[in-house]
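Okay, so here's just one chain, in structure tokens, the form predicted on its own.
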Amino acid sequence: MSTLVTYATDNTVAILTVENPPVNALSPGVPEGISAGLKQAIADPAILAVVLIGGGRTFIAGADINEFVKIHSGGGGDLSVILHTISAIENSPKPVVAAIHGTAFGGGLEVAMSCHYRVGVASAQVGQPEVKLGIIPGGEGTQRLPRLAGPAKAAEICAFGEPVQASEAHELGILDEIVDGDLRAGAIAFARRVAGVKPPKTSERAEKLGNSAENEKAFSAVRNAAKKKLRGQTAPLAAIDAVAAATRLPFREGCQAEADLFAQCLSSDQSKGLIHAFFGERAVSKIPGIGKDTPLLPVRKAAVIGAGTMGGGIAMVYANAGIPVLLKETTREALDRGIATITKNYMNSVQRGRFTEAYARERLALITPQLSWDGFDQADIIVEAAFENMALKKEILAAIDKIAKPECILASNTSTLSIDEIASATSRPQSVIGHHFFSPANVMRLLEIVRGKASSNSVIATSMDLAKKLRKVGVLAGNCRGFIGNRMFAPYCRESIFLVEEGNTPESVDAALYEYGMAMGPLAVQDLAGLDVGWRIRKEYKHLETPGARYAELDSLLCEQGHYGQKTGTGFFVYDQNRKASPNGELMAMAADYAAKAGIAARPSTASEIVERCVYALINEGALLLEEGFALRAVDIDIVYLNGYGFPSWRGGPMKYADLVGLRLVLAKIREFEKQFGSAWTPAPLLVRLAESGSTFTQHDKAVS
């Protein structure tokens, strides 16, 4: 027997239990531990049922999703020893029960429908989540599940890739018993109940498959709802694909039609983008120099400084996590405006059904909103959350340094501004560090840890491990102006509007990067965030501006007018009271006018240019962060923009795709913008020597790993 599945018995039932922690994935080994144990109880005249049960916290949570990497590589990588089991179970003479605690996702739930039988207990959950890694089941759970839970049903499971509960798959025939108590016990007096009946072969079932015009309604409406939800993707529509091939073809040649289906999604880009970015959360939490027994500072209070949009945003993610945290104002009106914000914020969440009222009033409770500085003595981090402004931002860091005990963090939510020079308003610049939260800070995954030339291994571990209470993606980044996500989003915004300025108007630019897949185009969100933001920035660093170079000016027009985005109404866009966009008509005017003064002449662009000038912008810049040091991997790069910007995740973000493009293709557009455009795109040194050597930054992140 593998030493990854151990063998027991209880009289007459075999136990196989699954010993691969920390998931009991199907790597190399447990499929074939699975066989040789089924083997071993079919051989055994003693024997008349067996229980497939996961050791540990979980059944089987799925692949390997190594064995895709080592595919995507062209290094090997087997997935059919794990249909050989699957054959293997199903076609046993002796009933084969599938005990499920914890997850059965992906292969794990294709394991557990080519057993005869399923029992769960009442907290576990299934699901078949491979689109989420750009794939469909390849398991034959796309011809199963359609047989036990419906073809509708099974459609949706498969294009969204959602968990179901014990109890949703209990009512769809998925699972056959909640099991109350002990698992095992429960599962082996459910074998015995079984036992010496003929068993039942899923493959074999046809009582579910409904009839043909019902399946193409039903495919009908999930391929509408996944267009428009995982919009761009193609692995959901090729599981809705797989599933209707279960309907209309005999078993054996519906599983090769998936195999089809699943070669051809594997094989994609997508699927390369969307593996890299299920690593690259793994790897962003590791940073090079600060090892697992670096000491982390305890954090059970925390205290923040501003009740706006983002400061009451970072007080409900402490109070989400858990975590007591003071609010403070210096004004009445602003304190009680940034409580109504946030518990109107909790009560719409209770409306949609996400957060129980009483859940809601609970993380209300841990919010102490107050004027003074009452407790601030006493927490354990401070963040400060005040509008960009450096002199404010050093006069606040310098009263809570006087006030903070001396292991307190103190972060600040700047977005651009140097946290070196913020520190220098206080006496202990190791204990402070940059948490950029993205708005709205209670939904946005990513949190941007800037740390600065003084900040403490510490303070940096704590920060990091801190991401993960507070739910976030923690990505470090190296202090720079805008660090890694708006540094990057600068020469991006920069070429959207010159795009304009040369005659394009703002629909076709942001339809172009939508079409793409953004999440928003790129001057809807500059209108979202409020062009005054970007303004204020501009003007504080207008010093450092090189004279005689193009800058985007149509922002700062607008600026100059009080046009501002959402928040005035009118911005490249025009808003009405539901924040709707429609055309703003006196914009092409105002960009002709200025192009004429400025000397720029008019250029129509195609949405293929469009989307290479203001995405390899971005490429250009990440490669310099990374040369510069600023940031540690291209993978830390994409996870920025994948949590924090709307970049599709499904292309792997910026630096990923230029890799999928091919670095030399890469390298070439930009030089010709060079020649077209000026200095502003000089190639990154980095991206030239990735690209003349033939190299990625895949390969680039390897070498400094």
Second form
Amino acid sequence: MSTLVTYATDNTVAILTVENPPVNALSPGVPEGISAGLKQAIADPAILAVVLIGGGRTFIAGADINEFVKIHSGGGGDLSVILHTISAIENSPKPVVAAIHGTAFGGGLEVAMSCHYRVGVASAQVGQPEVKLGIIPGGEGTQRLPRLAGPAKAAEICAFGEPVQASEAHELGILDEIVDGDLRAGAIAFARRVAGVKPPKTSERAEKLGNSAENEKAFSAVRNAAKKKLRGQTAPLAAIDAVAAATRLPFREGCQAEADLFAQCLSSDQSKGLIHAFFGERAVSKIPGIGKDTPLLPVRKAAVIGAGTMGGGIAMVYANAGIPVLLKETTREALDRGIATITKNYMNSVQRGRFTEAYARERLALITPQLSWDGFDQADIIVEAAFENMALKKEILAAIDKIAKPECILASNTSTLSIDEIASATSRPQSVIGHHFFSPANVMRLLEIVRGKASSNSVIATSMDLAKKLRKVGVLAGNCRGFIGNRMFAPYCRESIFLVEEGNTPESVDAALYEYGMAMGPLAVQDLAGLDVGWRIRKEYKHLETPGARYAELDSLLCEQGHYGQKTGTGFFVYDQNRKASPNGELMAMAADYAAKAGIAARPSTASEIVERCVYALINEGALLLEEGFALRAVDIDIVYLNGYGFPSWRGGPMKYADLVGLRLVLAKIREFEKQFGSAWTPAPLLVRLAESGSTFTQHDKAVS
Ligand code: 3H9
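The structure above corresponds to the form predicted on its own; please give the structure of the form predicted in complex with (S)-3-Hydroxyhexanoyl-CoA next.
Okay, now the whole complex, with that chain kicking things off.
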């Protein structure tokens, strides 16, 4: 018997338990183990029924995603064995009952649906999340799910990949029974009841398959919703096509249609990008040199300084995680304004059905607004979220240094300033760290955690762990100007402005990047953030500019005329009261005038050139960051961009995208840009080395991890 699947009996029932921690994935050996156990049960005349259950925290959470990585890199990975097990289960002459707790996802649900019955605890979830990996169910799930839950619901579940709670799964017919109390005992009792009855095969059921007119209507609605919500992604549409095949074709032919679509999706760059993102999100929490044994500091009480947009959002993040938080302001007016905004945000969530009113009130009650320092001496973490001004931040850090208890973490929500300089205002730089939240903090998933040169391992490890508790993706960055995200964003924005200075309209620049998959075009993002922010920074650092080099000017020219973007109603675009953008009719004349004075030639660019200019600027800066050690791995950069900057998840992030294009091609293009536009495009030495040796950023990551 396989060690991954154990065999036990309880009287006339055999119990097969999958023991493949942490999530009982269908790794090599697991399907074989299930098949072997089943064979043993069938061969034993004393056994009348079989229960399939997961050991540990979950039922089977899906196929082993590492196998897809092997297939992507041409290194094997055989999924056919899962299909054999699925057939063996359904063809068993003795009934097989799936006993579900935790998550029956992907191949896990497919195995469960090949069982003759499914029971689950109330907290269980089922789902077909394959689209989140750029693929579709490949274990006949698109054919069995519509037979259990109906085609409309099956299309929705397979296209969006969202989990279904046990109660809904029960209503839909995916689960036959909800078990109260002990799952194993409940499943065995259920198995006894069905022992001796001819096992019903899901594949032979047709009563829920509906009629073609209604199905087509439902599929078209799901298709339209998927095109909108998962813009640019191919797998959701393929998943709907596969479910549609179940309604048109006999079961086996439908399975073949699924297999063809699955193979197409699996070989796509989208699945490579999304699988990279899946593992990347988990990889970023592992910091080389900071082991699992690093002591974590308790974070039970928090305090935030500044109740503006960022501070208020950060207080909500703590409250949403159930951590009580003090929120301090300097004036009653600012405090009242901050609390009013927080309350409005919670009530909007209630209106949209995201939270119940009671839940929102509970969260609000965790936030204590105050003007004093009362209770700050009890806080486990104090987050400074004042304006982006070094003198002010140092003043605040010096003040909290006097009050905070010795083990308190002192976090600064800065987006560009030096953590080391901020830490120098305290007597304990080892406790100081950057926690760079993204606006709106209660919505955006990214938390850039910036280590200063003195930040202690405990403070770093606690910050990484805290990010998870706050339901954020924490990425560790080094202390350079702009850290990872904003440092790379600068050349990306620079190129978008250069393109306009060269005569391309903001509409064409933004449309090209939106079509590429970015959540928003770069010029609209700059209008949203406020053009004055960059303008002020630029004026402050003017003395550091290289004489003779080209810098983006058009945004400064706009600011000089009072056009700061959305906040003034005009920037690269003009905005109406509802913030709807339309072209700024005066901008192109202003750009042409400036270009003539600065000797910039008009250069109309195609959409693909626009994308290359902006995205390759990101990649080149990312490679510099990596070489300088401010980003630990290329995947850290990718996760920053996917979660904080609206980069399309299905492209895997800028560095993975570079790998997928091919580093040689990327480098060749960057060299062309260097010839045309000068030293801003000097290729990063790491990019040159990797490209010339035929390597990739992914391989570079493996070498450094
Ligand atoms: C599929 O099934 C295709 C079929 O249709 C084809 C059949 C032929 N494989 O997320 P966590 C690892 S596609 C390998 O931190 P949680 C994960 O990397 C699959 N590894 O825990 C992490 O490793 P590490 C469809 C996996 O409690 C560790 O387990 N299924 C897999 O927050 C813990 O994970 C899915 O897409 C896997 N399938 O969340 C489900 N799953 O510790 C994907 C997890 O080294 N998984 N790992 O960093 C999930 O959604 C979540 O992991 C889950 C648990 C909700 C299960």
